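Form predicted on its own, single chain, as structure tokens, below.
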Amino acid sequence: MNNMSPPPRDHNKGPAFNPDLVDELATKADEVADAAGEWKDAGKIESNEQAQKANDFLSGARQLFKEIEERRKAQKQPFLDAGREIDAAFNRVKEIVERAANLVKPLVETFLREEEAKEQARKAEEERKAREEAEAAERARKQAEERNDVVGQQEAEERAEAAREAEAEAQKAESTKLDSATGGGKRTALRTRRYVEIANVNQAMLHYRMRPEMTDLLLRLANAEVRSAKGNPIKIPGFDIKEERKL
């Protein structure tokens, strides 16, 4: 009896990229890393000649980095193209289904809203009747108390308690649920979706002023504005514009 499990699907499939190309680039990267270590061990550039050689090293490292990135993109591009083709094909079909559902969805929403309105009206009427019954029971209790009718007081208190329970039950909010006609669909109900709109942008920013996300957003906006100035003088309220010299 053979107890060996079947090989996994695509077990003989090769890597998604060219490993020989990666090995070739990795060898070049190792050479750059070794050279960088030698420069670091030297500790300091002592002459213009050394600086020029270091500059050549940086140029070569940048060029290799650019080559690796270009090769990476070239290796990945067929997969990106294939992914876009797959997305386009499936998304077109999904869009048909979504549009079809969106034709019917408002009809169901309207029906459920109308049913909820009817249920709320029914609950309100039940609540009104229960409240009136509780008030009537309270009056009966007082009348029984005035004539020293112990049995009447007990009955009136029981009526009042039952009325209060009915009123509390009527106040419970319940959403209208829509079942499936065939049993194949899921039970549906309207959901409450909460969302916000900015009413006062200054107050909103003041509220979130200590959040790091707010700081990051402001820095991104300001840096984008500085870059768009392309070196020309610029002032941005609330920001100090700094300059530094670096490669």
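Residue numbers count along the first chain shown, from 1. We call the rigid core whatever largest set of C-alpha positions still superposes within 1.5 Å between the two forms. Please read these numbers as outputs of a predicted model, since none were measured by experiment. What changes on going to the form predicted together with its partner chain:
After superposition on the rigid core, the Cα of residue 234 moves by 2 Å or more between the two forms.
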The other form holds:
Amino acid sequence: MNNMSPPPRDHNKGPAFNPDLVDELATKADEVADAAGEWKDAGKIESNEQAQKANDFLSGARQLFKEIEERRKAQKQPFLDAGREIDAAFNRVKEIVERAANLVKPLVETFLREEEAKEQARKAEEERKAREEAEAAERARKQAEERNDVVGQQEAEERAEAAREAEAEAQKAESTKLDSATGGGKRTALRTRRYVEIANVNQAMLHYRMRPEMTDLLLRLANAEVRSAKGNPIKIPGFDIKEERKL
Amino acid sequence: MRQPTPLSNLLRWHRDSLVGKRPPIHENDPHMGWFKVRMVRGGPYVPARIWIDREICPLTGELACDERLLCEIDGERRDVRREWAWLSKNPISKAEYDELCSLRQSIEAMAATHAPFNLQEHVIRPICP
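Now the other one: the form predicted together with its partner chain, given that the block above is the form predicted on its own.
Next comes the full complex, this chain leading.
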């Protein structure tokens, strides 16, 4: 079955970068890769002269790497600039709306919190009344039992059951909902958001000690401290400081 | 009757430099050895040498004429006293000198001694063609 819909408008646009430039750099990179293979095949470096040549190979590779990186950034920069320009234009307008909403949100929050407080007070009162009714029903039941008043007992038990149901109903937690005035808006309610503050940093770190993010953070902090010591002796509790000689 | 200066004496300055002893450098006191220099900043290394020119009588083993130091940079004769100041900064071993000569033969671009040598254009391999 043929797809009769037209292709997207800019489907023939081509890549966002200069492919000839990338091809040129790829050719140079291929030569470096090829030479690297020869170096690897040549095996251990045994003479100073060979080491110097290998050093020149590395210098050339580094220079090429740097050139590729510079060209990449140059190709990408116009897009980054355009992205920033678009963000700035749209964010300015978004911010106006966000600020406007933030002016009114606290008003609604305050209203809802007050309504919730009123509702909680009302339910507490209902619960108290239901409890008292249950206690009164229990007293009436006992009195009817002493009098051998079967009807009286039954009535008292029915009162007690009704009081228990009313108490259970009063204990149900319900959040105060706010409906739309016009029907066009969503119903809303206060939500409970839980958040933390650090009460004991030692216990907190112990709790998360097995998490990889914790390991990464600790290594990052310690490595930064070792670097800033600039070769001077340093001790960091909990860490072994090692050394290796590298190019 | 003049005895030729022993080779080990002639090469003492060069030998001491190579092992890091930093022998003194005096402007008018050049020494025998092998060296490398650049003709321009970033340019390829060119080999240089200072050697002794002398005639030794095969019968007596004595000098037939004065010993004199000669200098060559990139295959061209130069005034040893004029060139000594900058040659003395970069002494190299004979092996390195030979390797440099060989490298210059295998990489054509190294012949352009007055232009920076671009390692991106000339990828260095373990065995140059």
